[in-house]
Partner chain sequence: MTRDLPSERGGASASPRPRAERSSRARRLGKELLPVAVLAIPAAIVVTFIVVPAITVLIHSLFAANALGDVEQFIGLGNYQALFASPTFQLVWINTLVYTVLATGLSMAVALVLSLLLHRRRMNLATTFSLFSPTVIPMIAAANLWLYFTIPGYGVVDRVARFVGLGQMNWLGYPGTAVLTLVLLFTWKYAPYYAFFLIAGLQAVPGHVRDAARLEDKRGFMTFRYVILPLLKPMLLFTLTLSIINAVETIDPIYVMTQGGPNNATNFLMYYLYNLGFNYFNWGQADALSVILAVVLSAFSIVYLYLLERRSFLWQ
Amino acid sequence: MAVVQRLRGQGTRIVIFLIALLWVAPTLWTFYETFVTRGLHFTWANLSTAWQSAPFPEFGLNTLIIVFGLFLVQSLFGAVCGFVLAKQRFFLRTVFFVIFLLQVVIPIYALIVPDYQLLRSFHLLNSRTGIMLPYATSGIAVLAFYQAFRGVPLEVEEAGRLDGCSPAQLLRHIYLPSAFPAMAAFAVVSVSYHWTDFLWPLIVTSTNHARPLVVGLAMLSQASESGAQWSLIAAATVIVTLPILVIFALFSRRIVQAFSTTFHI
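Going by the form predicted on its own, give the structure for the sequence I pasted, one chain, nothing else.
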């Protein structure tokens, strides 16, 4: 029996390893095309050429503003709404909770046409604000903070009220410090999603003024008149994805801990 269980465990590890290898294969191929020549020599030339082929500093600045601006706005909105839903009792509370839950279930692209028409009516196309506006509220942020705030003991809140704390002070000094794992877990979801978001920014931008990195990468891949230059495209892909990969590599353990604490994995 022990032998059978050991074989099953080894078989499970092999399957997981093969799935992980299949998952990481495109990334390995991208780095190979970027840094290895046909003669199997290491080179920085592809990375340098890709950097000079498109305005990546401008794309990068747009991406940073969009990604971290959205994270701050979504976190603020999620913290306030999560606090109200978790600790306040009011009419239609359940209805609001279901609305935020539906926002998680229904993809934003289901509303892409009315969102586009609304932005056009407000003259917000081809702007960073236009890219950010449909994502300003996040049901995931609300639910993450709601789950974190529910775990704060009632005695701690009562002690704060006895000290004269207002609801805003309770949120700032008692609830937000306890919600750091939830904020970290949501940061991973928000930053990784909006860093790689492609379709919506592609639709609402027409110049480099507001284009993020992913859309700039697509424009670069279409700019070649002699067909696809795989080494150049791979190098540009490395420029786009490397910051996220480095962050995940450096903070992988803390990210896993934040997810396990927030979502009880």
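Positions refer to the first chain, counted from 1. What you are looking at is a predicted structure, and each value in this text was computed from that prediction instead of being measured. Think of the rigid core as the biggest set of C-alphas that the two forms share within 1.5 Å after superposition. What changes on going to the form predicted together with the partner chain:
- Core-superposed comparison between these two forms: the CA of Leu202 stays below a 2 Å shift.
- Positional change of Val36 between these two forms reaches 2 Å or more at the C-alpha, relative to the superposed core.
- Ala235 shows a C-alpha shift of 2 Å or greater between these two forms [criterion: core-superposed Cα displacement of 2 Å].
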Given for the second form:
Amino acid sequence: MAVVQRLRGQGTRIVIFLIALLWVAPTLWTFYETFVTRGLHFTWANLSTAWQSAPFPEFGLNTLIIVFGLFLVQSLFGAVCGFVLAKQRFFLRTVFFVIFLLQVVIPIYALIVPDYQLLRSFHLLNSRTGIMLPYATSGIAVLAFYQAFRGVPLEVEEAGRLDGCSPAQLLRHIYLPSAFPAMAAFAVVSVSYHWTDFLWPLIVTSTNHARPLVVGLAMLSQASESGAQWSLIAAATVIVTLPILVIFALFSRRIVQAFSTTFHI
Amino acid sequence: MTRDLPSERGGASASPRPRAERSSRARRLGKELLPVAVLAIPAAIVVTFIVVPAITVLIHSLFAANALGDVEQFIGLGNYQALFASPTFQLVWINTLVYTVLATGLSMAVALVLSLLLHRRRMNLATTFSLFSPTVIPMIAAANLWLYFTIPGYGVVDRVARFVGLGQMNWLGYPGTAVLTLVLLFTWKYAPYYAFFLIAGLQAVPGHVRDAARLEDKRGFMTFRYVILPLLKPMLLFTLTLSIINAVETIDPIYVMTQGGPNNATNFLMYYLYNLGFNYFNWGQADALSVILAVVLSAFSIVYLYLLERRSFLWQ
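Can I get the form predicted together with the partner chain as well, since the one above is the form predicted on its own?
Expanding to the full complex; the earlier chain stays at the top.
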């Protein structure tokens, strides 16, 4: 009986190993083809060809600015709005709540046409600001901070007030520290969403000036598909995925944890 | 507000009543208006880019538009009729339906199997990395990998096929295999991510329930069917909603891999909307399709949010 169970445990382990191997194979194989020549020698040649075929530093900088700029603005708006909604009763409170909920519910995917026309009328096409602006307020951030701030016990706030804290000081010294887990979790959600977001930056940009990595990569693979420069596509994909895979390998446990927090798991 | 305090105190010592009253009224007004002022800019951004466009797109969908997108004449449901009358769109929405059913079905099945295999083990770094690396890379990069794999004659799929004695195959060149490739790509990218949610759901099944069930039912099928599955249902529903939203929003791999072909077999709703608006400049039908997508996706988002919120009460 115990033997059967142990065998079964081993069996499960082997099945998991095989599935994991199957899942990582496409990525590993592409890395192998990029870095290893037919004679089994390590090579940078494919990578450096791909690096020169498109302005990757520019794409990377655009991605960094868009992703972290958005995260900062969304967190700032989220913290301030979450704080006000959690701690104040005021005129139009429900209306604001509904507005922020609408941001969560209506996906921008369905509104690309009117939003494009809107950006055109603002003369913000082909700019990083144009890519970021529609996303600047995140309803998820507002809700996350709202819940975090509501969880702060009233006694703590009163103690701070008795010590002569201004509302701004209360926010900084009492509320923000207690909202830190929510913010870390939101960071993972926001950054992973915007760094992989494709359709909206594709529509807004028309030159490499404001294009993020993901759009640049798509352009490159579309352009080289006709010329059949297959190794170029593989190497360019390696350039784009290598940094995130390294980060994920280093911090996988923390990233998984942050995700769990966001979804209340 | 802090600056108000000293002046109020000073005022109270000079002429107590009127000043204090006025300042308290001003303070009360400030208390009402300050939050509104603070929330105004973030809310204005949502109103400008989400609420107003949603309303204008609804109104515009009832009007004929020229190629520049200027509204010309009220035509009622004309745009919707034209949209549904077009043979391409009839193909597109059926394609999307088939793809959504296959992609959600397969990815959910794989996610369920993965979660049942994994939920009682501590995953080591290599397994975590292997399974979740598709989750963290962008869909465009994933599509590139798969494009590279399915190149006729050169990609690894064909090389393996040749090795076992099969001929080469243009996977993206035939309607059936092109859709199949996209479904497999979707499953590869999302199934571990969905499994992640299901694992959390399974871990919430209390240990004593599981132990009691194991005593009664050695092989575990009945336990799974009558104990685990009902307890997992909320999380399954949540993941299913998430996968439907992801499948309906699919555009990245189509842009990179198939451009809607062959013969419009992989032309799905989002890709069609993109073409209507930005390649055919058919703004009237684009507006109509936007309204349909907004309604469908918002409905699923509401279910998603509802399940997310309800679950957090259910499991904690």
